[in-house]
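Take a look at this one chain, the form predicted alone, written out in structure tokens.
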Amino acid sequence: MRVTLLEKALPPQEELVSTATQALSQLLSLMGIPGQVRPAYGGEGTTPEEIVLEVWGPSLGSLIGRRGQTLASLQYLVNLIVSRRYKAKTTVSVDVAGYRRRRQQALRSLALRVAERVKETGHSITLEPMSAVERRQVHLTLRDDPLVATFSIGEGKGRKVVISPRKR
């Protein structure tokens, strides 16, 4: 019987968490950057199966990059690692000095403003472009609202979000 990537077991939690932290801090050594990789469990908006890995340390602008995408590439290197190493599919997130988290508040915030102009005009409003994690954000953050409506148009990096007034 041939087993897929998805269906082999994965080790524990700690170990998960281990190898991840050591994948992290070997990247980071490799490019220069100082920084202390370290755990974060219980976070806003996380499960307590998700793997989530903070970087804290002096200078790291350039370890997040222009809107993230030096962050996301990271996150994507440690994702590979791990899911290699124990030939299953993984998913840890990286936030680098709370970037992720403060820009995960100024999207909901975002939604929540343009969802109110909406509201109050009557017109969609289209917002800027966005990575596919970012536009999910502000999916998920008015998807109870019963006045408006949200969705995805364009392609590739230029994907934007579409708030509009919900049909009656």
Second form
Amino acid sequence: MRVTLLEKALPPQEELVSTATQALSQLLSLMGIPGQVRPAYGGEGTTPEEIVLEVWGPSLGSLIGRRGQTLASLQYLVNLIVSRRYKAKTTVSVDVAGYRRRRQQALRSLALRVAERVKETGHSITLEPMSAVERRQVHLTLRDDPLVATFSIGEGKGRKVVISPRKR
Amino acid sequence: MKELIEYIAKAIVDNPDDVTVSEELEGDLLVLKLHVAPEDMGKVIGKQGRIAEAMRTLLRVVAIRRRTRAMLQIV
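Having seen the form predicted alone, could you give me the form predicted in complex with its partner chain?
Whole complex next, starting from this chain.
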């Protein structure tokens, strides 16, 4: 977990996990969405200290939203609630029904597929707009590929990744 | 929906006792009015309205599930 100390140190991780779990459960219950929240550790691409809260339940599609927009708001508010309480910044990830994990895998295969196409044609390809976390996933996937380069263009919500051939 | 906004606002302001949310029905539109202490306005709006936007996103999900329309005003 990346933390920035503002006024006081963060409490032990178990306490953070339990406060964040409570906050997320409370939000779901007030939204009238039945779902169970459970902390997950050691998932692919996470460090052991990273807190990931998973929500499982029936019909959670509306909790994810278009391009994960609702999920992003939910995660943002949970972090806000927890960090205001401890006066320190927290990085809690929220996942709903495995959405983030699936999206990560989908991004990885998209990146590899598009990179192949770029190598075949010799032309750059621009992907659709993505969040910072998603763009990072694309950059990381192709980081070690000597034949393509990746960079981002555009501002704010319209920022997107370009995959282009690398001259040798 | 009132309780949802109340819970979030109380959890992120410095003066939770000053948080109130009132509901008014305008036709089929439910208007939620969030009041906070003047010094807490920034805490519920956020930079570039990001916090207010996140609350509205959750509100929209609930409204759609209940087949109604809702709107959040910060006053």
